[in-house]
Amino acid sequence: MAESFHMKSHEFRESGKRLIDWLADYYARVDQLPVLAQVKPGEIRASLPAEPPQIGVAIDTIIEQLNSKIMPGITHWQSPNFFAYFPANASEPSVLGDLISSGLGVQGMLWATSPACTEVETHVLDWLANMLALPKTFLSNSAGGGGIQDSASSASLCAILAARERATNFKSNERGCRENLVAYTSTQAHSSIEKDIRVAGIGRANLWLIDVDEQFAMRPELLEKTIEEDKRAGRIPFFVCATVGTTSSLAFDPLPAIGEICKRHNLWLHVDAAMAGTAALCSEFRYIQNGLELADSYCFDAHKWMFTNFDCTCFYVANRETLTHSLSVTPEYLRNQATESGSVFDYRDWHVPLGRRFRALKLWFVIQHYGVEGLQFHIRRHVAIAQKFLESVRKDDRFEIIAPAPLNLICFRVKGDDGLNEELLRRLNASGQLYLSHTKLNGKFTLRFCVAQMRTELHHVEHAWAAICAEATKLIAARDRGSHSNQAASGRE
């Protein structure tokens, strides 16, 4: 009998326990590690063997290589000192749910290929719709419903495709019928909208970026003016993306006004709430989604602020038939009795890929572990900690706040030129003590400080503020010395 190279059951059991222990130890010490990876381009790859092993290696060796070769190149998104970009939380229950999903290895393209994969997803998305107080049109017992996408980028693409088909009476794949379609979003919207417009065949030239107000929110009067001008020019407006919490500054587009415009002109309204949407778990923050009842589709990322590891974007539509009609292709080998009955969801028709993982399982684990009250507690705590940071910045006259900060993202800078702020960011990130990212607002280089990592506590933020102040003090002193030197030299001349 030929020897099997598969991992034996007892080896799998022992290795699994060791790796869970490894992760638990990592989470316990992650706040002691340099947040930003301290390696140069190509360094990790150069440390790896040029050729793969001809003979399989033991788990001990794999773990040793994980520690010595992989970990030096990890930027620690799970560090409580990670304040950059947006969170990518991997809570322990989500990791466990993902472990079971990976182990089961189901392919959930059709209801028939694993009924639990589909029905748990539908059920959990309905749970979430109620937890967030979303419009009833997004529930599965209405004409709409929800499903899980890999990212907000994919969710927006699917919304664009459905909007395209609705605007062209499902004939957009016929030659020439897409040429006059135009779409709209704000200058502060995520760059994925532009990419999705390209992928959907609409073309970047047919996407208008609408200017924003002093709070970086889309100006609805400019949106309507642009729509009307396009109509007079013979173009076909078909899609608007509004943002609830922009990436740069967490700005909130005025959904009621934008929704009414879309309704008057029969445009598809997609609402992207990638990070901020989670805040609606708390009743006091639900004002951010006022007007959402006018939307045709909506998404938020559970893999950002809702402690569910990547990838898990929750995508809702008010009319699922438009979406599925736009994306459904059914070859003979996928036909089955359940699908033909019309009584089940086949989520392969809700997104671009045919295949799909059992993502709902990790979301189910998270909601079951934390409960609604547990999730609300941590969201409120993050907002409270962020507001304390905001208060510290406001009290220090060396700094300025650049954008409104009602939730957990603070956009600030040292008063001075961009070079000073760029150097401040470089020094902070190089220190390994914390990690920030930046944006440009009103043409100014601006630091972004996001409090949403699940392990972040007040003392981490206080430590970060102390580090920011210390580096700012050094830079300002150096600037002032240089200024005095220049003045003295000018006087001698």
Contents of the next structure:
Number of protein chains: 2
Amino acid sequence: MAESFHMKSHEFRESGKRLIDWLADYYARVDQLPVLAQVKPGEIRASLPAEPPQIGVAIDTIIEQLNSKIMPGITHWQSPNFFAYFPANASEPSVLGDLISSGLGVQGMLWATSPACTEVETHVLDWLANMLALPKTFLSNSAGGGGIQDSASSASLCAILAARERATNFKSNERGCRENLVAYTSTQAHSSIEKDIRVAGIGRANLWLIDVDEQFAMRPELLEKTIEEDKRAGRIPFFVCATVGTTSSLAFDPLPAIGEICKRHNLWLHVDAAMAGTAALCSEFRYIQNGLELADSYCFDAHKWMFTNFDCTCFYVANRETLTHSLSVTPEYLRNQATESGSVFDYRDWHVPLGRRFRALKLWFVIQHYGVEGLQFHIRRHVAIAQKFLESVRKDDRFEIIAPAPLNLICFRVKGDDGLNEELLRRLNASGQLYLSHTKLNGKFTLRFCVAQMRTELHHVEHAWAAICAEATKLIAARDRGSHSNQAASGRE
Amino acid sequence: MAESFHMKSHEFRESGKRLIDWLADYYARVDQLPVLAQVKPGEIRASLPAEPPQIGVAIDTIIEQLNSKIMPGITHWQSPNFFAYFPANASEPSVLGDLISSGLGVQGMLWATSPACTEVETHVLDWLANMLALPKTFLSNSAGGGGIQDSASSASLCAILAARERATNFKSNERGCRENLVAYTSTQAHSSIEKDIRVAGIGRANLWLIDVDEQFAMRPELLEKTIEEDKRAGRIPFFVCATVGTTSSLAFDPLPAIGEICKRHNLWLHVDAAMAGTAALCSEFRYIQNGLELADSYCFDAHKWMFTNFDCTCFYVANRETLTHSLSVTPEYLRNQATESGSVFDYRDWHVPLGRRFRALKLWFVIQHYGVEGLQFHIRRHVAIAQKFLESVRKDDRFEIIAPAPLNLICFRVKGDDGLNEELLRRLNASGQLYLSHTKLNGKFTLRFCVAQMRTELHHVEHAWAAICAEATKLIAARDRGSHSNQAASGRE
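Pass me the form predicted in complex with a further copy of the same chain as well; I've looked at the form predicted on its own already.
Following is the full complex, with the preceding chain placed first.
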């Protein structure tokens, strides 16, 4: 190349190696960093130059700015002290697989635009289906198969679109969605189901949130009753989303009963196992997906508990033709012999975007590096640590446990009012020592403690528990003083 | 850490550096590889082990399999001989920025979940808006702003959803889309507009494809006539997508006229500049976006011509509240002080997925490395090379040029029947020397030659032209022999 502003080969080699070391150094000290970024709104932007550089700068400058201006605004999802939400693990093998994906920069919209991108994806998703003992209907040698999406939100949208088409005799794409379609999920389902139902033009008012039992699992008898009422009223029930491990409390909807109801009434059953699905790598946890053979579609996020960096939602359907029929539009400029032969998957027909990167590569790196046994080891390890934490909470009668916790998410609170628990959460997160998040269960403000970060060891959890106890002690003492002196027991000192 | 299947720090450092060298070596020889993968359907899968490894394997094995089993199925989008579709450039700085994004593994769904992820994105999209001289309405200090999406398909879906809500007085999310909404785009618009209209529950039958002029640009007088007819018929015109650089031929819809019509009839105007938008980095090409100040939303793909690896669609809106109002659903577990203060952007409300990675980092690396001048240099270089190619085609009277080519896409064909041109394309791509794609214009099979791959130099294009001429010479000779001997002039020897 003649004159060029491109990065030269030796510069890429040197810079790339520096950044690999930068990441390794980061991982070595991430447990020491305040988990939650301690910045105020606008602080990061204010530190950045108002104008972009006219003339490019050296990698030294870029790295210096990364360290000084960007890192202070990072919340450390890779910290072993991250117990909030669900994790977003970026294991080293996944980062390396993703590096190759970034670098090759292939587009896998059609089989023809990079055959390996499609075939490795189909292959690895078949591997995974077997590793998790998913129903055979989801394998690519059946009428079904799996593909990767960016998120469970997008996967459930595609399930809804395929269900919408099936329920309208494949007319909703053509004419718009005018039928009185009705969808169902539980009060505990992820908010993305509501969002997707809106996006698909069905309307939130046509999504019933079915009540749950004392374990926060959908009550199937209420589901069936509602479906029957809707049918009598001339509405068209078409879709149920059941959850394997809800976001609030990791509740498990009863798939066998829900699946039977869906079969009986001819509804599409989508199963969302975003975080918990990975547990099925271990035979002793596979009970969570009993009944999955009744589902039309299924997804779980390898980018949560399976050590594969975002984005990597694994989405399976039992009938891929219904899906692709719902999502395929082929202009002339995308026509090609392989597609017309019918012998290939074109994954652009499995989701909304046309472009798609080679995401299977990072999953392939992860499975190759850990092996099935390595992944099982960590799932079991996390569940065991979480159960020890559960035991500590249970033994301390200042606390109450709000939901069943058979796996790795503990929902608990200090006995007392919401204000005290809100303040406890605020102080713990502000301390930088750990990061946890909250939900509301039975109307009560509840702390969520999820053990699934790849670096989390027992001692991190013990340390977190000590910090929780210490802050709770202070807050309870303040409350008791406050109530003695007749002040409002708001939990604020 | 005690016993662990995790990759050890020194192993990550060594493997990472090997893979950086692997990529550098790849870039050094990518011009020598057959651009289009020369494999048959199923060939890559057949080479992969049927079962995943129970026990993890060493990085040596992973790299060996990458080389021997996966690379044969790669179509080389990073080759300087890639002239097909639109490019998907993965420049070295973008790959390095993306490496940090993968490695940090932060989630930017809320400002609170990693403030830098949100603030750097807003900041860099403001930078970009100024670099491209976009209307001030798209800056974050106005009522608008920009965010990153995975693809132009997803961005236009969000534009349609916001437009749908606005046109229904914010009722379509709640009640479903029952109104007789009608959308408009040109016959040359990207297929994603049709897909999005289906997804949104509006129905393909309610999308009018407005006819184009001899330059393949939308005819605004036909647009207005159709809108008026629809209004008289009681339908509700709500959305127009205009294209700045169509996929087929890089045609430019007349934004000023279309924008005036949209204002007059109160329609949402979305402008899709997926590939061509980047040209506006150079003042002499900014005429392509004249009239953009009339648009409600705009997108272009930094992952095409702006050297930033996929995915990186930059999506701007003039009124961010309409967008977020259309896409926001907030369950308890996502509530936080920063959101409730109203002082931050929560980008999950700008698109369908909840999770989102730190994509602004790669864009930030690209802008920092190249500087504005470096990026301008390459845009001008590509246009100049493309114009030389155009001149070569024009001078050869065996060929005809099918569409105006003011920038970097040349649409041309051999004078003669479609069969000959199809066979020409097939042979050129099978040769491995170059990769180009096709479209149909005025009903004729037409070759598309796009000059936008970052490594493409004049000599690659000259070599491509020589290869095209050589194959055309053979095919024309065969046709002429064939017609002399009264055989079907199918172009097949």
